[in-house]
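We begin with a single chain expressed as C-alpha cells, specifically the form predicted alone.
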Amino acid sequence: MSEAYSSEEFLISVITRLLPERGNGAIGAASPIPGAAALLQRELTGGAFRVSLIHGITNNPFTDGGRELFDAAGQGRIDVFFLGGVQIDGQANLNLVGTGAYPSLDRRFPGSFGSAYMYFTVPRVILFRPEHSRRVFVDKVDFISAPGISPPDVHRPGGPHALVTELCVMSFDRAQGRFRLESVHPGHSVEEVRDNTGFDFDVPDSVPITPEPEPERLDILRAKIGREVAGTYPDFAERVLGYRAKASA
C-alpha cells in the first residue's frame, strides 16, 4: 500500500468505483468507510447520486429509524446498500447470529436485524468486509441470516452485486451462485486469496490490479468529505481524513 494514502482511504476509493452515477445510497450504522465513499460519490456525481446515512443526524433523512429505511427499501427507493457478516459463504450467505452450531453458539453477535429484508430488496448490495480470512469466508456459514440465492420462483429484486475486502475485489454471478475475482488490490496477489478463502471462486486468465485512488479524488476525499462524514463519525474523520471538527461554543 502506497504511503501517499491510508488503506482506509484505498477501501473508500475502490468502492466509489462500485456505486452507480445516479440512485439512492443507504448506509447503514457503523460504516465509515462505505459511508465517505458514497459521500464522495455524490460529491463526484454533482448530487446525482444522493446519499442516506442512517445513522446520527448529518445526512439522515429519515425520522422513523429503520423502519422508514425498511419502507423506502420495500418501495424500490433504495439503489444500493451494504452488508457484511462474521461469515460469508460462496453462494454469498451471511452470518451475522454467531459461529458453532446453533441454538449452542460458541459466540453470539448482535444478529440480523434487517439485512435479509434488505438483501431481498435492495438491487445492488455491495458486501464490504475487510478482513480477508477463512475464519470470514468460509465453505458454509454456520447460521444464514441472510442467503445470496434463492429458487428461481421467489420474487427477489435484490442480491449480492459485489464484495470489497483487504485484499481483493469480487463480483457475484446470481444466476451461476458464484463469486468471480474482478481485481486484486496493490501488494496482493491471486494465490494469496486463494489462501485466505474458504469456498471457491471463479477466476479469469487475467486477474488486473485494483486501481489506487487518483490524487483528485484524495484531496476531494480530504478536504470536502472529511467535513461531511464529521458529523457522523468524528473520530474516523480526524485519524483518517485529518478532519477535526471544531468544539462549539
Given for the second form:
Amino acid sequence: MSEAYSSEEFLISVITRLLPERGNGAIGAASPIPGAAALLQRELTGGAFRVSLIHGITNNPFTDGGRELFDAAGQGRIDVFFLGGVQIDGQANLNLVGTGAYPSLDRRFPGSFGSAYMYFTVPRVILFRPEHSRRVFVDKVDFISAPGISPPDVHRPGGPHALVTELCVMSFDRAQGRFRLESVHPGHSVEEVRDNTGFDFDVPDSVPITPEPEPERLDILRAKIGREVAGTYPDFAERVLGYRAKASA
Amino acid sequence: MSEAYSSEEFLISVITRLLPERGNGAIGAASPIPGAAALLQRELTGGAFRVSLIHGITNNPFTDGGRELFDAAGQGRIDVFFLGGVQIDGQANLNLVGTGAYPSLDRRFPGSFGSAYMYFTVPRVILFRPEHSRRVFVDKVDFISAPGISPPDVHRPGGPHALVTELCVMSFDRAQGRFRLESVHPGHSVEEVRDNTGFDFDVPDSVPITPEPEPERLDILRAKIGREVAGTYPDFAERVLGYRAKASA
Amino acid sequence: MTIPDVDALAEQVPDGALLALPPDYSFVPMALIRALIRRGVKDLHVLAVPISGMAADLLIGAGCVRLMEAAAVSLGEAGLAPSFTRAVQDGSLKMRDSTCPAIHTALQASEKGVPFMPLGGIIGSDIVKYRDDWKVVDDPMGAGNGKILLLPAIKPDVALVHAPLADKYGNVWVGKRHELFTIAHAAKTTLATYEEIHDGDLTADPVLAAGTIPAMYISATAQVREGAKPLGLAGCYPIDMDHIRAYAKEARSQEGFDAYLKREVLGRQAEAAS
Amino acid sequence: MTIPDVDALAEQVPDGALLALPPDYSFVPMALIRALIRRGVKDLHVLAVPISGMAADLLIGAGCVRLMEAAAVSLGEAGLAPSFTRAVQDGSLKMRDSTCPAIHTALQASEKGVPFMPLGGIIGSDIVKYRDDWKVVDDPMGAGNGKILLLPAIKPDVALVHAPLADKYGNVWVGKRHELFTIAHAAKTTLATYEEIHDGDLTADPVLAAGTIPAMYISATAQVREGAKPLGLAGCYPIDMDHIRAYAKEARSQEGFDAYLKREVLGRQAEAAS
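Alternate state requested, the form predicted in complex with its partner chain (shown: the form predicted alone):
Let's see the whole complex now, leading with the same chain.
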C-alpha cells in the first residue's frame, strides 16, 4: 500500500464507490469510516446524496426522536445503511450478539442494535468489517441478529448489497444467497481472501484489483470531511483526518 | 328560575357537581359550558382537578399533536370527558352523524369526532345536551357513532356516567344499560321530562330538585373563569360570562 | 430556478390524489387550497386529519372532491360546513366516516411502514359497520385480550401544510403541532407554504429543531404571508370568525357558494409572497 | 414542602420496578442513577430505550439489576460495557435481547393503550426465537401481506430523564429528543432531574412547547446541575470521554468496578442542586 494514504482513507474511498448518486444514507454511532465515505459522496454529488449521522450533533436532520430513523426506513426513505458483525456467514447472516451458545455465550458483544430491522427495510445495506479472518467470516453464525435472506412470505424490500473488508470487496446475490468476490485490495490475493474466509463464495475467472483512492477525492476528504465528522466522531476526525475540534458541546 | 343567574350559569353549576375532586378533565372544541364547569372545578379543588381545553390556545398542556389526547385516554390518564349527540337513546348510544338512513341521510351533521374512542377509554363521560326533546332523546339512534354499552369481550374501562339537559340530570347504570332520573331542574317536572324523552328510564319514588348555583361559585365563575375560557371560546366568554378578550392571536 | 409560488405548488397535486389536510386549528394552507381550486384539481380523495372545516368545504363546494374521509367536517363555532352538508345530503359526495384516533392511527401505520395497526374501543360503532377496509379480530396475540379493531395504513399521496417558518434547505417549523410530523412522515410527499424564512438551518437549532419537519419529507415550499387566512395561525394571527360566519351563511346555497368562490378564490389570481 | 433532591427521587423507584432508561446520547440522569445505587435499589428490570451504556453498566455492576432488556449495551467509542459483558458471560445477569425499533414500538403500544403492535422485518432473527412473548402471525387483516411480527406492549413502571429545563409546574423540556415523550407517555410515571428552572409555563411558550413533556406525565422533578455527567447533555456540556474510557478500563475487573463505585458513586453523598 502506498504511503500516500492511510488504510482508513483507502477504505473510505472503497465505500464511497459503492454509494449511489442520490438518495439518503444513514450512518450509526460507531461507524466513522462509513460516515466519512457518505459525507464524501455527498460532497461529490453536490448534495444529491444526503447523509444522516443518526447520533450526531451535526449532520443529524432527525427531529422526532430515536424511532424516526427506523420509521423512515420503514417508509422506504433510507436508501443506504451500514452494518457489521462479530460474525458474518456465507448467507450474509449477521451476528452482533456474541460467540458461543446463546444465551450462555463465551463472549458477549453489545447486541443487535437495529440490524434486525434495517437489514429488511434499506435496499442497499453495505456490510463493513475491516478484520478479514475466519474468526469473523464463519460458515454459520452462532446467533443470527439479522438474517441475510428471507422466504417470499416475509416482506423484505431491503438487504445486503456488498461487503467491504481490509482484504477485498464482495457483492451479495440475494436470489442465490451467496457472496461473490468483486475485487481484491492492492497487495492482497484471492488466495489470501479464501484462506481467511470460513464460508464458500463465488470467484469470477478474473478478479480485479480494488482501485486506489483518487487523489482529488483524498484532497476533498482531508480538506472538508474532517470538520464534518468531528462533531460525531471527534477521536476519528483527529486521528485519521487530522482535524482537531474545539472542545465544546 | 331566579333572575340571579343565567341558564348557562345554572348548567355550569350542575356539571361542576358531577366532577371529581382530582384527576384530568379534557374538553373538546365546541364545549364552552363543560369547559367553564371544568375550570370552575379546578378553581374549587385548588388545581387537584386538572383541565385540558384540547383545542385551546391557553389551558392546553398537550405538546405532541392531535393524537396525544387519544393516546392519553388510552393510557388511562383522562378521567373526565364530555360528549353530546344529535340523538341519544336509552342505551346511551350516541349519534353525531345525522338523521335518516345512512349513508343517504336526511340531515347530515359534522361526524363522530373522537366519540367512538373516548367513550370506551374515559371512565367518567358526561353527556351534555341542553335541548331536551323527543327529537334528541330517541328510542333508537339512526346511527351509532359510539355505543353506550359493550359486550364483555370488548375491553372498555370507560363509558357514560351522567346526562345533563335543560330539564334534568340522569345517571347511567352500565350493567343495566339504563338511565335513571337523578334530579329535575327548578321549574320543571318529572312529567315534563317523561313527555320529552323518547326512551324509557328509571324514576325513583322521590325525585329531588336540582340545586341552584351556589352564590360563591357564581362569584368565582364570573370573576375568574371568563378570562380563562376567552382564549378558546371568545364568543362564549363575552356573551355568557361578560369577559371581553383583547383581539390578539 | 424560479422561486416557487403557491400556484406552482398547486401544480404538484395530481388529479385523483389522496390529499391529507390538517384540522382548522392546525396550520391549514388556505392560500394553497385556493390555488388548488384555481388550477381545477379533480377527483380528490380528501383525508381530514382528523377533522376539517373551511378547507374541505371549499374544495367540496368547488367540485374538486370525489371522496371525503374524516372524523368530522364542521366550521366549529360558525356551525355546519355548508357545502359538505349539502353535498352529502343530495348524494353528490361520497363520505367515508371515521373517528379521530382511527385516522391518527392509520397514518402512524404508514409512518412505521406496517400494513395495519390496532386501536382500542370503537367496536360496536356503526362506523365499523360501514368500513369494509376495517377488521375486528380476536386478539391475534392469543393473550385473551378479547376483540380488537385493526385499521389498514393510510398513505396520503400529498400532504399540505402552512407553517410559521421554513428555511432555505426546505425544513419547515410547525412547533408543537406534531400531527403534522405524522402526516409528513406518512405521506409520499408534503407541500408546504410558510410565513417567514428562517435564517439558518432549523434542524441545527436545538430549540427550533423540536418543532421542525426535516426537508427529507418535503418536496416543495413557497412563501405565502398570511397563507392560513381566514383561518388562524397560532402565534401569528387569529382566525377571522366574522369571515367564517359570513361564509357559513353565504354558502348555505350553491349560488351563494359560487358567489363566494368567484370573489374570494377565483378572483385572487396570484397570492404573492408579501 | 421540602424541595425534592435527587435522593428523594430515588426513593420513588421501588425494588423490582420495570425501569426505562434513555440511551447515552439522550439526556440520561446519571446523578439519579448514582442515587438509586446509593439507595440500594434491587431486582430491577431495566429497559434500555433502545440501548444503554454507562447507566445500565453501573446498575448492573452494583448488583441492582435482575433482568436487562436492550437492543445493545455498549460504551460506544470506549468499547464494551464491562459490567454488562462480565455479568452476561458469567451467567449472573439475565439478558433479554431485543432490537431498537422493537423497543420503540412496544412503548408506542403502551402509549396508545393497545395490547400489541405490529412491526416489519426481524422475522428470521434469532431474537424472535428466544422471545416467547413475541409472536409471528399470518397477516391478521387477511390482505395477503404475508407474515408479520406482533410485539406486546411494554409499560415501564418508572422512566427516568434528565432535562435541560423544567418549570415550577412540573413540565420538562427535552427538545427534539422525542423518544423521551414516548417513554413518558408509555410509563406509569416519570421522574425527571433538570439543569435549569424555566421562569414561566413551558407548555404555554409556542417555541419551547414543541419540546416539552407536560406535567401530567411527570410525578416528581429535582434540580441537579450537571446531572447527566459524565455523559453529555446536548447544548450544555459534552460527554467526558476520558472519564468513560477510564471507567471502561478500571471496571474490567469486579474489583476495579468496586473501587470506581466506592469513589464515584457511594462516596458522593449528596449531589446538590448547585
